[in-house]
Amino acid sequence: MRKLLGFLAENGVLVALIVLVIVCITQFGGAFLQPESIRNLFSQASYIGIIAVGMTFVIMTAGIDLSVGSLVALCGAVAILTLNKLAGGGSSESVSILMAALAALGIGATAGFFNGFVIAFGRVAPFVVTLAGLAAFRSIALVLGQGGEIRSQVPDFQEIGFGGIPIPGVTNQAGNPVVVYWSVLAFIGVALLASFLLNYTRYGRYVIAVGANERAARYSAIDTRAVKVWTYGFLGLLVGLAAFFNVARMNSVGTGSVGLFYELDAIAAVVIGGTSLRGGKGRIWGTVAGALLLTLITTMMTWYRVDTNWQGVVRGVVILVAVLLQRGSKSNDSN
């Protein structure tokens, strides 16, 4: 019993991914495995994902950030008024949709930097100062949205959230080649680099230092405060970009809903895969699984027609198994 345990804390998101996926073969057969579903299933877990591995250094310090989905639609909304502001001004399109990139990049790491800060420097709990940024930048974007919607003035802007790299020889029923989203590409990338920050560079195992035992790791001679500003700041980077590619697929931002509980999911997929709330322990794989176990498990509840209202239920059940499975592998490994 006990070494089932360990397994399934260890790798637990990676088999109820293939059970489900087994599912959905034998419920759903065709549809499920076409390759316009495959594709969409990854663009829907993208966004999330980014965000989701740069949450996964915040946990790794024994952080959180809850302000992720409201920084989402601050950085949504002054990416678009950059590009329209630009592209009003008699700025080619290329050129004012950079810059609505840099944008939301900037904003999203100055924000990513200042929590930082103050939760290193100023020595105030990371739940504190996070739930702040969480009001603080809905209402900010609410303010430059005037309460709504920000509308793209560029027709091409939204070619960014659907365009991408066209899978050679894969076409649709109708006989037009499947490209592969450039979120999904810019996740695949993201997830590559974190995984190697984590495993091959000193900074990652300063992450794990602080997060396993901050104290001893000052006696190492670690900055501590450094390395949160440093985590902070690249989670409010990544979640620049993943605004900046949510917001183009969109062709607009709505301030009061776009981002609406990503930190939850966000949360939820570092959790499930295996990274430990108490800091020092996490997998950036098991981060990419877990954002694919979550959007997947939306979509069948999609498919069987589950009430929306009911759908929080059984994320919150699927929380719930994946923390436990972790309490149970540490009370056995301490038995």
Second form
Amino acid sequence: MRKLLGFLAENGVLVALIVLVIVCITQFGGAFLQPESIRNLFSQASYIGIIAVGMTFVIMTAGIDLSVGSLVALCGAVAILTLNKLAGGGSSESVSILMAALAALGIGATAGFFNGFVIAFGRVAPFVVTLAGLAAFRSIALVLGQGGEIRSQVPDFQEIGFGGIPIPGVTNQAGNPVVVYWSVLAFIGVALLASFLLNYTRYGRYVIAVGANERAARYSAIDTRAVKVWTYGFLGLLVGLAAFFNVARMNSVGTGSVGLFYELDAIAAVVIGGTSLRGGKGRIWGTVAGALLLTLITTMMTWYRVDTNWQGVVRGVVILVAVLLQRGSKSNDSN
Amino acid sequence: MPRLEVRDVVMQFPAVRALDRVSLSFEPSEVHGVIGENGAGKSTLMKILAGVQQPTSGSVFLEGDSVRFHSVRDALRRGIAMIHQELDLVDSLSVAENVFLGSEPTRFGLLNRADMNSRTNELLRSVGASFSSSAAVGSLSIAGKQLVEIAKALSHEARVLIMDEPTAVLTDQETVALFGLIEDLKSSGATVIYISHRLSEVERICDRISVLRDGVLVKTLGRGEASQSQMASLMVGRELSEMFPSKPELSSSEPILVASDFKVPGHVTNANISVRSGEIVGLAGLIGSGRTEFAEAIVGARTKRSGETRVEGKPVRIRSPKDAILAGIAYVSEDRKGTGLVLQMSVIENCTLANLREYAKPLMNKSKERITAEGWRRKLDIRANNLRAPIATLSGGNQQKVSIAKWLETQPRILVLDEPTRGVDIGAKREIYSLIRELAASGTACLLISSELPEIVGMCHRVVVMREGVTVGELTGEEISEGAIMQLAAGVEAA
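Since we've got the form predicted on its own here, give me the form predicted in complex with the partner chain too.
In what comes next, the whole complex appears, and the chain from above leads the way.
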């Protein structure tokens, strides 16, 4: 029993994912296995997933970033404004789109570095600094969008959201090729890059050391402040990336609604994936699985026609169960 | 009938048996000394008596009844109180609030402050305190805080008081006052269990003295039954000379590290030290003398107000441990768990953490890391079944070896060791001593900070003594003795 609990705690997110996939296959059969359904699942998971990967590093340093949802709105707004401005000023569409992407990434990274800088050098708790960001970034986005939506004036912008690489030999029922969206490819790329950083670079080791025992890390001649600044900066950059794909898909940005509660979903994905909120321990594949699990649950609830008002309860229960399972394994370790 | 008694108490930890069938009794109106080296089992025994830990086997009797304490509260309710080495008071609360913390007198469900204050003042008078019940605990001296702890124990009508190294942080005057209080407690019928490794104090105030070594009760001595040096031999179990390898010859040379005019706000007012290549210099002083803070300032782990550091004659700016390593100075901290190691990380990862640059060019070379850790395991005889296991699974001595290995990995020219044998068993202690000797013999300058005088005397070519934030004196060669160090450290003629 104890072994089973230990196994579940270590790999619970994978077990849960597999169980739910099996449930979906038996319940919905062909509909679930359609290439497009699977592709859509990954697509929906990708925005939160990209952010959650960055959040994993932040949480591994024993930090937190509550500002990511608002930052999505800010980056998205800036991206679309840049796009419209350049396209309206006579630049070619591809140049405008490229500059919009750079604007989103730049604003995201700047905000992230700013958070990290205040946290590391101002010695303010991450919770407080990013809570301020949560309030402020959304507000700036609302000012830019005059409280509402900003529409893109470049129709082809949507290509970024719906384009991608076709899977050879896979077509939908209408016979058109099924493409893997750019956002999904970016999600995969970001996850691989993050795994690489965590396991094969000094930076990854330092993140763990800072989260597990910051004083020991400092005494070990690690520049702990630089580690933090880079970690929040990296998350900010990824937020910019997620925001860019997100608004491209919509071809507009609802400054009051886009990215709402993304911070909660991203943190939930990280925690469900087995990264300790106390820092010093984490895994990227867990976060990826966590993001997929959350998305799958949302999808299933839609298919089962669960009242959307009730969906939050289900998500809350999932998060609690995940954390309780992990705690269970910890007390076993110490016995 | 003894007031408190333990019979055949065994305490088994995963790596070590801390107590092995210890039987001891404590009488009313008795001051009973418990002495032994670090790791001898004193603290474990006291934790069992105070309800912090439960023994693996064996029993505890209070006034003849078998008892089992499940918590500190439980023991306290039965009249057993522990005055901790690290005083656990809440600085932001008043004396009265601390004394009655957790057992506040109430009236109609509301705090009865008047009652609390008057009862506290009464207790403070009985322990001879000069401050009042409304003083903030944070504003008191360490001695004052200790009196608050004792008053707190008395408020629970404690009949057994366990004092763990109570004089370690006190001045001479305060120590005399404490001894007077202990006499008063004794004549009122209380049992005082007095833990210390200051043999002169133990000899002076204890009616009986029990010696522990490696978890076993060696002997219980009556008053005047053994001299201090006989007690010391009983504690160590062998002649001290066997503990320490012979000191390597010292060729005279220019100092490699010079730290002068150091000031650290609140801890160090004026400290100077120099170390030559191949030399082992001791930095001694009572707890609170500022020796650790001085060392931390040298290695950049603590902010200093002023002070100049020279390495090989050249001035260097050291504002962080990183600067120190770049200057060739490594610091093995006294707090292994807090600042020395990352407990969740593996042995391998801890070994390379301070020198990761060498293993990431730019990608982590994990096999090179493993080979390095293997090398240290062989060289320092680190006993670990699995180098990939979290370092928390190793015993204290082996953790300490890794902590030293981690710093040797940076190939320092100057090695600062703060309490390198704290919480380490005797076998590992000797190995660490030999290692320090070898390092010195190969030219490393070693600065050894220790509160264990035999260690300082046995290891060092030269000893610098600190008192109240000032380096007050220096002893060389034959001048080095425990007595001479204590004279300087306490600022008085030795008793």
